[in-house]
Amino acid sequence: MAGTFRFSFGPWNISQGADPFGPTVRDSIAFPEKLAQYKALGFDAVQFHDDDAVPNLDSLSSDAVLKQAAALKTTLDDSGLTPEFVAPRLWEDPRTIDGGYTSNDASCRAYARDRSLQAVDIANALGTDLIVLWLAREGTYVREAKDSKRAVEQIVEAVDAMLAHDKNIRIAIEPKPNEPMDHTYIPTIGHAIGLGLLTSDPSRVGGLIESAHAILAGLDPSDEMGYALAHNKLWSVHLNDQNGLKFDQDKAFGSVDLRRAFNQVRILDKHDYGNDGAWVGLDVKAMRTQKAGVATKHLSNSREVFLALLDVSRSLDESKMDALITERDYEELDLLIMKALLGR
């Protein structure tokens, strides 16, 4: 147990309030005041879409796009504050409807290509060697009207140009099985592992595991981590929680499931997580009650529950359950975390 824990969240977890079923409820809060607040919430690493680094950036020259991220990296390093990544936003202009890299459409995969090539020179920028892609669109909503080999062999084209454009970047990929789109071609991290191996060079291509999308998809986060961890491939966590297979909800870690939530920082600190420098990422939205003025408890609440939910792991008696694994009496063994969880 000799995991490393640095937090990071990004500026769109401190949010306005708005669900798939409702519009905003709390004001907008601008950049500079969200960054403000990252080191008061014990957090030392920001995420970053590429337009949350650079604003507007479809209208704005290359050299202007490089201008403002070289800003803002001064900003950062004043603030303390470390960039953990960046992520090519490519499911909301209306070239990526029909997914970026996989879009029936030449110009379209062209836009997201050109995006994500930019994206990899605002990392450059901003000072970190780490692209993630969350491929939102690269699904259909009708089996039919795709390939999904070729939309496979397209993810990596896109994959290879990005490892092409700089040799150092390293790319982790998000997966997730639905939503927005019915179907997409890569749901697991399995999934994510398997297309790695297809690129140019797989040492660079690695995942990032979302809870809740590992909970979609009717696994345990916590089984998701061990099989990237098995492949040394486990380069970013986003921690939050899911009430069932509905939409994202991106819930307070541990608020639903809090055992399913102690597997997962077990896992971590059981295999060095951290120990080369990868962040504990989070990914929560502060429920839309919650009034203005805590609408930031949902990130400290977080960090929270996973410090004390380590304390927990590493207070067990690892030589108790041991024996019990050896004597397979899990019955003993299931009672003796229920009652480390419950403080008894």
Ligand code: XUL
Second form
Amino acid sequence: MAGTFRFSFGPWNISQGADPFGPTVRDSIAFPEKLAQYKALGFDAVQFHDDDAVPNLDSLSSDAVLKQAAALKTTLDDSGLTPEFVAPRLWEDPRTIDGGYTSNDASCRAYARDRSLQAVDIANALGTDLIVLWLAREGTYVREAKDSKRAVEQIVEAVDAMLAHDKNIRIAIEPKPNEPMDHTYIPTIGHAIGLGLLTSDPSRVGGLIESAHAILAGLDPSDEMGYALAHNKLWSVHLNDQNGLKFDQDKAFGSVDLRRAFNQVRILDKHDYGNDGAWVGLDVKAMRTQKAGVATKHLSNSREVFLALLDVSRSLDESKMDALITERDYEELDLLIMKALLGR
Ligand code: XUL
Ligand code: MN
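Please could you give me the other form, the form predicted in complex with D-xylulose, since above is the form predicted on its own?
In what comes next, the whole complex appears, and the chain from above leads the way.
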């Protein structure tokens, strides 16, 4: 009973502070400068959108895309950094306005599929076998606009195309119930695992659980993780925090509910997360108020909180807890956990 915890984040987690109501408040930081900060912040792996790895990839030839990906692999090797995954970004191009795989326009669906296959090629060139699918716009604003059964079939077809394109690639679906859509078709990890069962190779379809996304679905992230772990499908996590049901906040891990964070760390540790090489991703965002120069603290702080909670979990008196569970004295168990979190 002990996991192995190594940490990753994506370049989008060092950001300029724009929100829907105001412009950027910090200068943009060039990608090589971001890479240079990983190790000092305590991180060893990088998560990529396809166009984080190869900017403007839609305007490049396939050869040029692969050449740039190969050059990035050399940079990563030289920096001692591992590429964790590549995620096709299917939510910014005009052709994804109505969704990617579930767009009502066949030519837009073809764009989404081709771009996803290219993301697989980029993953290969970087040297990772993991693709993450955040199905951003696979949903509706207006229920009548799409057919939910057909939409699931279309997502399965897209996943099947990726699985057929490369015999080794694994696909981790990152469920999220809403935002930018009113509702999405794959809102929880149960949906993601169920979708995997419909594909041509369920053994290569798993999930990535983001704390905030589970909370937005009204669920407890640690229970969602337990569900995925029971299926051997927890292939990555995006730890962060979320203050109630509103926009996706990506707050620093543990910053809203320390006990909820503690339970995520505990379930991962109890069930050997990471011993097979899976990473702990921190999908956290700096506050808009944070001044440039100290706008990476959300990353190192989240990691520090994770490791502190790991210490708390590992230092608990397990036999005392077992006895309280046997006695069904959950009030005392509750206090024991609160005291541990209070350091008393
Ligand atoms: C969106 C989200 C994304 C994915 C990567 O809410 O979490 O950052 O993690 O595409
Ligand atoms: Mn995420």
